[in-house]
Amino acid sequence: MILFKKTDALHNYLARKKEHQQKIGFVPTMGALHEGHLSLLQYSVQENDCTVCSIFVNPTQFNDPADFKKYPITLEKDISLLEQHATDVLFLPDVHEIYPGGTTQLRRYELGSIENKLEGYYRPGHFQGVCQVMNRLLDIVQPTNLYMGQKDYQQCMVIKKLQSLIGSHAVLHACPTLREPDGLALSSRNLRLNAAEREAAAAISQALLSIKKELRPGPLQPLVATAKSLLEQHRFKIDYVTIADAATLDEVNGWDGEQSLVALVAAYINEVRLIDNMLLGNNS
């Protein structure tokens, strides 16, 4: 594995790969790698000639500075995992490499209504930060294929919108969420959970499964209410539990038996905020 810290050096290296018609797969991360990240890398290694992974904790997508400071850093372990999983290139830039002009006057993106729903509502400015870093990374790497996790369902939708705005031709692959045996979606934030919190956190996937299991044509509010009650029993502070159209994330209150749906959850267990989602009906 080759490690690059400088943008120009990485860009030049990848340009030579592309001159030989090699396909470039790209997995952007913020580090604290887990099996979910590694599954994305596995897809990339199988489908491309060169796999690039970036590790960059992006300050502009944290609307809470304390959350940014608490984000887990496990770089030595991350590098070892990348080497074990046949990653060709690690891009490890600092803030100046990503934002050479600073972070105060960055471009704003016209994302439409998707920016203000769910995660966008509860984390104002978050998706602008995601777009700022992804625009920069896509410009540097110019991948053939881009791999992201379905756990960040709304973020994948935002990246598709970003690609249309900037003319990126990378093929976005939203890969299935990996879970612990008890159902908890793998996340770097899980490292911040103590033993009691970790045990309770499984209630999120249980709430989603309860919606999926009981889904029938007709009103959906009772399913949402049951899921919320389950989370509240485990002392979660809920930002949202909702059933939405899988293509638009508009809330759906009644199901016709045909519409593709997704159930989404965001909730705090003490100071740790966790998100998850599950495809429903004909979309599952």
Ligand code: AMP
The other form holds:
Amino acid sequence: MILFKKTDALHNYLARKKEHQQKIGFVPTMGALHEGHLSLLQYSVQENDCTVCSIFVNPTQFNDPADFKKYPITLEKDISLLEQHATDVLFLPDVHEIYPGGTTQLRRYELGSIENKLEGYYRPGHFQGVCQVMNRLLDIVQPTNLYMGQKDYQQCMVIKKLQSLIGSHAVLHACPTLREPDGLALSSRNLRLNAAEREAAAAISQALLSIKKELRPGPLQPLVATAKSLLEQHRFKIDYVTIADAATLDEVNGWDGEQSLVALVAAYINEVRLIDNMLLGNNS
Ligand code: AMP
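Okay, that is the form predicted on its own; can I get the form predicted together with the ligand now?
Once more the chain from above appears, this time first in line as the rest of the complex follows.
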């Protein structure tokens, strides 16, 4: 694996690959790598000639400075995992490399209604930050294929919108969510859970599964209420539990048996905010 810290050196290296018609797969991350990240890398390694992983904890997408400060960093372990998983290139820029003009005067993106729903509502400015870093990374890497996790369902929708705004032709692959045996979606933030919190955290996927199991045509509020009460029993502070149209993320209160739906949760267990989602019904 080759490690690049500088944009120009990486850009030149990849330009030579592209001259030889090589396919570039790209997996952007914030590090503290787990099996979920590694699954994205596996897809990329299978489908491309060169796989690039970036590790950059992007300050502009954290609406809560405490969350940014406490974001886990496990760089040595990450490097060894990347090497074990046949990653060709690690891009490890510092903040000046990504934002040479600073972080205060960055472009704002017209993302439309997706920007202020759910994650966007509870984390104001988050998706602008995601777009700022992804626009820069896509410019630098110019991948053939881009691998992201369905775990961040709304983020995948935002990236599709960003691609249309900036004319990026990378093929976006929204890859399935990897879970612990008790159902908890793998997440770097799980490292911040103590033993009791970790045990309770499985309630998130149980809440989503209860919705999936009980889904039938008709009103959906009772399903949401059951899921919320399960989370409250485990002392979660809920941001949202919702069932939404899978294509727009508009809330759906009654199901016709046809519409493609997704159930989404964001909730705090003490200081740690976790998110998860599950496709329902016809598209699950
Ligand atoms: P992050 O480092 O949290 O920014 O995540 C980097 C990429 O990994 C994003 O595209 C995430 O959606 C994806 N990802 C995070 N958790 C999982 C998971 N449990 N399964 C699959 N992909 C994931």
